[in-house]
Every structure is written in C-alpha cells, then in structure tokens.
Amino acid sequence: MTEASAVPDPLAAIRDEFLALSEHERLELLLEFANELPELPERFRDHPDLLERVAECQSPVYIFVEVEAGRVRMHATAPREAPTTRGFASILVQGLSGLAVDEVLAVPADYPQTIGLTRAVSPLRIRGMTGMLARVKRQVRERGAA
C-alpha cells in the first residue's frame, strides 16, 4: 500500500479530492481534469520527436519532462476524444510539476490505484496512468543526473 508520507502534497490533495466523491462524480472530475490538461509548449509542437511515447496506453499519449535548478516540470498531450486518458496525464501534470526532482521520484508507483476509480475505470487505463508516472520517473533521473 502507499505510504502516505510519500506522496507530495499536491497529488495527495488530487487524491483526496477524488475519494470524498461517489464514484460517479469521480468521473466527473476526471473529465475535468481532462478539460485542464494544459497544451504543450509552443517549443514542443514544433519539435514532436523530443515527447515520449508512452507504449502503456491505448490512446495515443506523449509526455516530456523537464528538469531546472532541480524542479521538474511536466508536459504531456492526449487526444480530446480519450478524456480518461487526458484526465490521468492532466493530475499527473498538475500534481507533479513544481515538485522537486527528490518528491517526484518518491511518489509510490500505486499512485494511481489510490485515487479511487479502480472500480470506475478499466485496469487498463489505470496501467496507463502508472505507466506514463514511470516514464516522467525515468526522464526526471535521466534529466536530473545531467
């Protein structure tokens, strides 16, 4: 299970934002979410080859993180027509960027299964939601080291 402590302040605040709701205004708010996923910097759409895919989603989602005087900053881009998708990249963009490099690698890998819609949505989608968190993982330690 997640050790609480771990989790930095602005997911847990997600997190328990979700849990205070009944499962169907959980969903609800992940669409909202989904309609806050900000849009890549100008920088990253002319430059498309510099984002990760990331393989574990069905729909087709690319991040690329950012690591300065050790704060990371997350970008990612989901099609409009996979609002779960977009809704999972949009926490983890609000919830992880500012963080410190050290915060970001210490979120637990379950994050995902903590939020309350294991039962709203497919295991799938929330195997995507973990995978994309692993990869902005490996990119802030392969920024951070640099």
The other form holds:
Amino acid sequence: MTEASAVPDPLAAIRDEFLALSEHERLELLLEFANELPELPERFRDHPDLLERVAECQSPVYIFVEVEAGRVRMHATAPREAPTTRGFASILVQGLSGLAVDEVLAVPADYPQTIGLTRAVSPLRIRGMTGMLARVKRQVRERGAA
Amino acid sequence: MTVEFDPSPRFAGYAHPERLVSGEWLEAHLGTPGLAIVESDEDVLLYETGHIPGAVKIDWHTDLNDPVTRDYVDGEAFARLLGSKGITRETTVVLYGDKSNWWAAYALWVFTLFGHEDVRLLDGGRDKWIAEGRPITTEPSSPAPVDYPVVERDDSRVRAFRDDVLGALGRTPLIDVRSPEEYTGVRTTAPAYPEEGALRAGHIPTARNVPWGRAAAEDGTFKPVEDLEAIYRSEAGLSEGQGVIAYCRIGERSSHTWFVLTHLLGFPDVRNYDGSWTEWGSAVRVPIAQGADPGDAPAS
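Could you drop in the structure for the form predicted in complex with the partner chain? We only have the form predicted alone so far.
Whole complex next, starting from this chain.
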C-alpha cells in the first residue's frame, strides 16, 4: 500500500467521489469539474508566454504552476469547447493547489488511470491528463528548486 | 422514406450533393419524421454542454470501437446502439460535430461500413451551427427505442488494412492527411515527453501529404468543388481509374478526406486505412520514409 499512501488527500477524495458513481454519472461529475475550472488570474491573461501548452491534449490547454513558501498553486485554461480537458485540468487544480512541493511530486504518474474514467472517457483521452500531471510535476520541480 | 435532399445551390457542384445539408435546411427540418440528428465529437462531454434540439450523441470511441479488440463494434452491437438512439435502417441520419466534422465524418464512415444508406453531414458542423445563432439545448434527447437489423460490417469496400497498404505500395496512390510535421517525421514535442501511440516517425513510402484541413474553409464548411479538384486532382495527381487509400493517425482525419474524395469528388474506390500511423509507425519491418519527399516503393 506504499503507492496508495502517496496520493494526497484531496486527490484521493476526488478519486473516491468518482469511483462511488456509475460510469454515466462519472461523466456528469467530470462536467461539473469542467464548469468549476476557475478563470486565470488577471496577471496571466496578459502574459500568454508564461503558460505552457499541454501537447498531449488535442485541445489547446495551458498550465502554469506557482510555488510560494513551499506551497503549490496550479492555474490552467482551456476553451469551453473542450469540457473533458477542462474537467481534467480542474481536477488537478482542485486536487493539487495548496499542497507542499513534496506531496505534488509524490503523486503517482498513473493517478489519472485510477479515477474510474478510463472506460467512460477512453484511454486515449486520459493520456491528456497524464501529460498534464507530468508537466505540472516538472514545473513544480523547476520552481520548487529555485 | 428518405427525407428530401437539401437543394441548396452551394452543394450543386459536388458529385453527391445529397450527402450534405446546410444549417438552414436542418433547422427547417427539425422534428421531421424519419430524420435523426447525431452529434459526434472529439470531446466526449461537448454534447452535454449543449446540442441541436433532438440530436442524439454517438461517441466514436466508447460507442463505435470494440472495447477489447482494436476494431469497430460488430453488427449486433451496432444494431443495439442505433436502435437505442431511435434510428431504423431507413432513417435519414444527419451527422455533425466539432473540429470541422472530423469525428462526424469518422462516424459517417463507420455507418458506411455497416451499409447504412442515407447518411449526411451538416456542412460546417457544430461550430457553424452555433455561430449562426441556431437553437441549442442541454435537454437530453430520449428517442423511443426501435429495432435496427443486425447487419454485419463490410470491410472490403471502404476500409484498408495494413496488408492492403503493403500490397498497394507503388500501385495505388496513398494520401497522408496528417500535418507536415507528422509526415516528415519531425518530432514537435519536447524530448522529455515521448510521443505516445507510434514508435517511429515519418510516412508510408509513396504517400503524398495533403493535410485534411485543406479541404475545409475557414468556417469549417467544405471548399467549393473547383478548389477540391485543384488540390486532389491537379496537385496530388489523383484520378478515378486507380483507387486511393487515405490514412492519418487513427483514421479520423482521413475519414474527412475519404468523405471529400468519395462524396464530393465522386471517386469510386476510396479506402480509409484506420490502422493508420499508430499501427504503421509501430509495426516491425514495414518501410517508412522521412522528410518531405514521398519516397519510393521498396523493390519487390
């Protein structure tokens, strides 16, 4: 169970929330997450250069991670026409923001495969979230070390 | 009991104008008996955010692909799916979706494998419908289930497999509809993020690169027939007598090109290689060419 213990509480809670639902309801929950993705803070809106494109997603999704006093904050933006991608980003924003650097780095790379969406959403689409998580961790590594 | 065709002069030049409908036509025909509207998107949740009133959703992956084997569903599953969406064998099906109808064209191609006769695309797809301010609803459609007959797929006419492509090298023209970067074999992602889906980069030797999007205008509609003739006949050198095989990464973008060549230009023998680069680029010992040059067929 060493691996399970590396999933931080907020992400574990989100996972459990999905797993408690039927496959169809999981899609509805993902849509709720998509609708909850917060707007980018003002300071990023004029600085698209700060944002990193997640190439693993077919839709244009951009992320930016801040580390302040050892705490991580993640921002993401994706178009309204890409609700699945917005949902993935929103899960990570809600599940990672406020965590310590080490906690984010310890998130298993296969977390996206554990939340019960692989069949409802398709493995191909889940890859987008895997790529997003990998990029978040890389940014945290870079900024956490700085 | 086919629903009347869209007589719009915009479509008149195409080989099979009955395969397209305009937004005006569809809005005027909402609720017509015998007409089903099907949304098929890249994004599995997009339909839920709002769709054409009465439209049902068919997802290319979760509905049309077999969950275990890399193949499409069989006749029984297809019959179950369409029956549950209120579609009979005689129903006129208008498909539309995001991304200039990539996925709608893909679904239309799969419907064709099962020989569903009357399938059409909404020209311009979802984006144009919304841009024109036409009605959208989040109310789920719940058509009464009907019986759809079990018809086995016919993979022999519009589908190509890897061995067909190997046998076609140097004989049948190939069209690679991916981006130039994918075609030439340039890797655009950072080294720390290996490309998933194919182990090698490049294209199938002899394939000409005609990115799918060249057939689409800014607003996602298909370009006029003269433009399509210039691209596919003059530039890519295609002609009726020899057949053609189109491919991309998983067969979705090439379905769009398949639709253009088959229904808009009227080529008689167009096949879509749905294994596409995710199969070819990982297969052992198949020939691959890199760079902008199509390359030669291997000596046999």
